[in-house]
Amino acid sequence: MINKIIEIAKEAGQVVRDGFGKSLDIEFKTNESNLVTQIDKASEKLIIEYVHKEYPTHSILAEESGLSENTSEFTWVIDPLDGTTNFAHGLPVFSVSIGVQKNGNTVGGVVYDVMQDIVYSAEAGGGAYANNKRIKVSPNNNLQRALLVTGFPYNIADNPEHAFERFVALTKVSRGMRRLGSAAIDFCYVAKGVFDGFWEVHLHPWDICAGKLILEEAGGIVTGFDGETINIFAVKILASNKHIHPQMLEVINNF
């Protein structure tokens, strides 16, 4: 199945790439920061039609069209364009993210970094890959030497879960902080050792599903802010190379 996921992720990525830099029809969902374009919709339509053709009994949970339940134990969790704000502003950092769950457990995941043409993929128990090359998290165990990444939710003006305070605190105790604008890519960059840790609040299942599996299969860990195991519906996400996880938890839980 992983080859099928890769196939459709790349096809959707081509739709996204072809739309980059072109005139966009922009709509707003919850507020002025939460965008959707005709390219998001076209990418999602392509993926859903593919699933219906190849796996007609599988359920689908997609960002733009929601949940479509069916009779199978499998569910496809789809983000057709993760990083829409970047895409709409001409910033070439965005991805297509597709995870497949079996009875609530993610068994396959693909994140396609569209503009770099890198396919991140993982199957449960099979390791993580970037364009077929095995990837591993960093060995760094010192938070002061760590490069971290985060993102802000669309309601950041309300400062949910002390987002600003945690951003400042972790910036002060790490080597550096980045904010790329695509949670799926953030997970993958931790998986291949570019970043040592990532945290965010108020993500959605389609932001988390594929990237979480890829990071875990690369040797990393994903928990809540309490350090406990989470599923893809969690609202507080902490992901790291395992080594700096306790140090990040200590800072995060000061608030």
Ligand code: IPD
Second form
Amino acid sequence: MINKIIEIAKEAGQVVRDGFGKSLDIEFKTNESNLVTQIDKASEKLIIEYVHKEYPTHSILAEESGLSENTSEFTWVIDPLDGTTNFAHGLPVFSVSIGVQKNGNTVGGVVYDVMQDIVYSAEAGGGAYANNKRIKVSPNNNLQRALLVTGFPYNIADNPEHAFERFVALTKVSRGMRRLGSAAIDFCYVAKGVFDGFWEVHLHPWDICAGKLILEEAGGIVTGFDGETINIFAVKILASNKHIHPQMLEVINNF
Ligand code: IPD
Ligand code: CA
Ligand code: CA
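Now show the form predicted in complex with this ligand, given that the preceding structure was the form predicted on its own.
Next comes the full complex, and the chain you just saw is listed first.
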């Protein structure tokens, strides 16, 4: 199935790439920061049509059209364009993210970095890959030498879960903090050792599903802020190379 997920992620990525820099119909979702464009919708439509054709009994959970339950134990969890704000502003950092779950466990995940043309992929138990080359997390176990990444939810003005305080605390004790604007790419950059850790609050299942599997298959871990295992519906996400996880937990809980 992984080759099928890759195939459709790349096709959707082509739609996104073709739309980049073109005139956009922008609509607001929850507020003026939370955008959706005709390209998000076109990408999602293409992916859903593909699933319907190839796997007519599978369920779908997609960002723009929600949950459509079916009879199968498989569910496709789809973010048709992760990084819409970047996309709409002409910043070439965005992805297509597709995870497939079987009875609630992610069995396959693909994040397609559209402008760099890099396919990140993983199957449960099979390792993680970037364009078919095996990737692994960094060996760094020192938070002071760690490069971290985060993101902010669209309701950041309300400072949910003390996101600002945690941002300050982690920035002070690490080598640096970045904010790229595509959570799916953030997970993959931890998976390939670019970043050592990633944390964010109020992500959605479609931001998490594929990236979490890719990172875990690259040797990393993803937990809540209590260090416990999470599923894709979790509110607080801490993802790392595993080695700096205890140090990040310490800071995230004592800001
Ligand atoms: C967003 C991106 C961003 C993250 C936001 C997400 P979207 O997804 O992943 O990096 O900080 O929380 O909502 O809206 O571009 O699909
Ligand atoms: Ca997203
Ligand atoms: Ca999206």
